[in-house]
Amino acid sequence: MLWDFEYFEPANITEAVSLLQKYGDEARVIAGGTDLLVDMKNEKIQPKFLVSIMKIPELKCIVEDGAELSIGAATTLAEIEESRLIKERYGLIHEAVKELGTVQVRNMATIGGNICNAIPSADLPPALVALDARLKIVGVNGERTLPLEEFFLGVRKTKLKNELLKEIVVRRPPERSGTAFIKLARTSEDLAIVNVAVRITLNKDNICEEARIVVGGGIGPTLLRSREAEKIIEGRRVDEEIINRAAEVTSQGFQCRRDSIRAPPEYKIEVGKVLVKRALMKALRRVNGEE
C-alpha cells in the first residue's frame, strides 16, 4: 500500500494550530501513532497531511499546582505510569494506565491520543472524568476550557474544530476519598468490554459528600457518567444495599449495540452492574483504609 501525505513537525503550539486551521479535515495530528497508523494501514482514513506534536515541549509535562494536576497532551502513558506524583496522589489515573495495552504501546501512546481518538472503550477517559477532568484546547482564536465529559460527540467524534488539545487538568481527590478502576477485557492487552471508574468522598460522619460513577467500554457511543446513580449515594451512609441500587441504576443507562464483536448487550449489562458494585465497594474500603 502506498501512503501519500505531507508530514509536518511544528516547533510550537502556534505553528501546529496554524497547520490544522489551514488544512482542516484533510489533516490529522500524530503523536505516538498507535491508533492513527493502524487506521491508515487498514485504510480507514487517508489523511493528506500529518502534523506531529511530539517535538513541542509545552505538550509534555506532569505538573501539580496546588490541588490540581496538569498533564500535557503529548505525555506518554509510560511517563504517566512511572510518575510517583500520579501514583501517590492520583491513584485512579495510575490504575487505568496500567490496564492499557502493552508496555510497547504505553511507551509510544499519549494521553491526548487516548482521549482524542474518541473510542468508547478507551481506559483513561472514565478515570479522568471521575476526577472532574477539564481539557485545555487551543485554536487560532485562542484557548478554551471544556469538561472532558462534554468533549465526546460519538464514536470517533469530538468537539475539536481544527484545534489542538493542549493539556488535561484534574483536581486532586478531596480528603477521605476512595477511588477504583476495574476493567474487563478478553485479554489483558485488548480494549475493554466494560471498564468502570469511581470515586467516593465521605465526611467525618461517614456520609457521602460526593460520588462519581463513570462507565466505558461498548456500553454506548460514548462513556457514561451516571448522575442518577451518584444521587443515590450522595447524602447517605454508604453500604452494600445502597451500592447495589446504584449499580442497578447505572446499568439501566447502557446503550449497548448488538453488533459488538466483544460481547452481546445482555452480557455487558450484567457484567457492568457487577463491576460498578465491585469498584464502589473497593473505593469504600480504601476510604476506610482497609485496602
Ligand SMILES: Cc1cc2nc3c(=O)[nH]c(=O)nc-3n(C[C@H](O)[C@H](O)[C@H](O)COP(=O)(O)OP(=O)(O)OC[C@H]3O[C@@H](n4cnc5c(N)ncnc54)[C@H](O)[C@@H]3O)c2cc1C
Contents of the next structure:
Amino acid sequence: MLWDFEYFEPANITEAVSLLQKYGDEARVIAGGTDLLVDMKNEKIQPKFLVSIMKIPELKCIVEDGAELSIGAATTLAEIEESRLIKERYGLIHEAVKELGTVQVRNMATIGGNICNAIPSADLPPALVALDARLKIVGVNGERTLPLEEFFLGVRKTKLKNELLKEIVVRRPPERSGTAFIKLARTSEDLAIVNVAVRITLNKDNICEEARIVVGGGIGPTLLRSREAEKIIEGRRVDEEIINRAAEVTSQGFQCRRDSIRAPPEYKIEVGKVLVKRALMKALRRVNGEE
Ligand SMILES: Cc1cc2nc3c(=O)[nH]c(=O)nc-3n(C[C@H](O)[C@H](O)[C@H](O)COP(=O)(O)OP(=O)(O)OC[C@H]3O[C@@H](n4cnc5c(N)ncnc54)[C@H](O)[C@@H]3O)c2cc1C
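Shown: the form predicted alone; wanted: the form predicted together with the named molecule:
Everything in the complex follows now, all chains and molecules, and the chain you saw is the first one.
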C-alpha cells in the first residue's frame, strides 16, 4: 500500500482552486474522505496531492434566499439531516439523506462528495435533480453554473476540470407539490440497487403542471431522468393508470449491466418499475394531504 502524498488544508476557495490547477491530475479534493480514502486504500487511485476543503467556511452553509436553497459543498450529511429548514421545506432531500449509509458515515460525508464521486447509485443526486438542482463550480478562471443533470459523464466521470464544486442550489417545490424518495438496497448501509426520487406539482384543477421522475442505482452509467415518463403525467389528472404507464416507460430507459454485483438487470427493471409507481403514488397522496 502506498500512502505517499502531500496534504493541503487551504483556508479559502481561491487557494484551493490554485492548488488544483497547479497539480492537475495528480491532485484530488478530499472532503469527508468516505469514498476517496476507500479508493486509495484499495489502490484504485494514488493521488500525490490531497486538497482538503473542510477548513473553508464558505463551503459549509445551508441558506434559503427567496424560493431557493443553497447548500455549501462541504456541508456534511448529518448537518443536512439535522436542518429544520430542509426537513420542513425540502422534505425530499431530508428523506434521501436519511437513507444514506450509517450515522458514522453521515457525520463525515459531504453533499459535494456524494455528487462528485459520480457513482450512479449515490442517493442525493436523484433527489436533487427532482428539485432542478444547479451546481456552482469554481476554477482559476472564475465561476460557472451547470444543471446537476448535465454534470455526469459516466461512472466516476464528471464535467469538473481541475475545479471545485462550491454550492448546490435547488428550487423550493411550488405550492401543491408532492415528493417522494424510495431506495432499495441489500442492507440498510449498502448502496442502492435502485433509488427513485419524484416530484409532482398540481394546479388548482388537480392537473399535473410539472413532474420529475429520476432513477439511480445500478440502472445505467448515470442516473436517469425520464422525460418521456414525465410527459405522460404532465397536463393530465394523475391516477393509478397513468402512473403505471409512466413507471413502465421509465423502466424502458434503464441500461443495466449484467456484471453488477448487486442484482441482475431483469430484477432491477421489475423492481425499478414498482418503486417508480410507489414513489409517484406516495407523492400524489402527499399533495392531497393524505400522508
Ligand atoms: C460504509 C459506507 C456506506 C455508504 N453508504 C452510502 C449510501 O448508502 N448511499 C450513498 O450515496 N453513498 C454511500 N457511501 C458513499 C459515501 O459515503 C458518499 O458518497 C459521501 O457522500 C461521499 O462524501 P465525502 O465527503 O466523504 O467524499 P470524499 O470521499 O471526500 O470525495 C469523493 C469524491 O468527490 C470528490 N470531491 C469531494 N468534494 C468535492 C468538491 N467540493 N469539489 C470537487 N470534487 C469533490 C473527491 O475528490 C472524490 O473524488 C457509503 C460509504 C461508506 C464508507
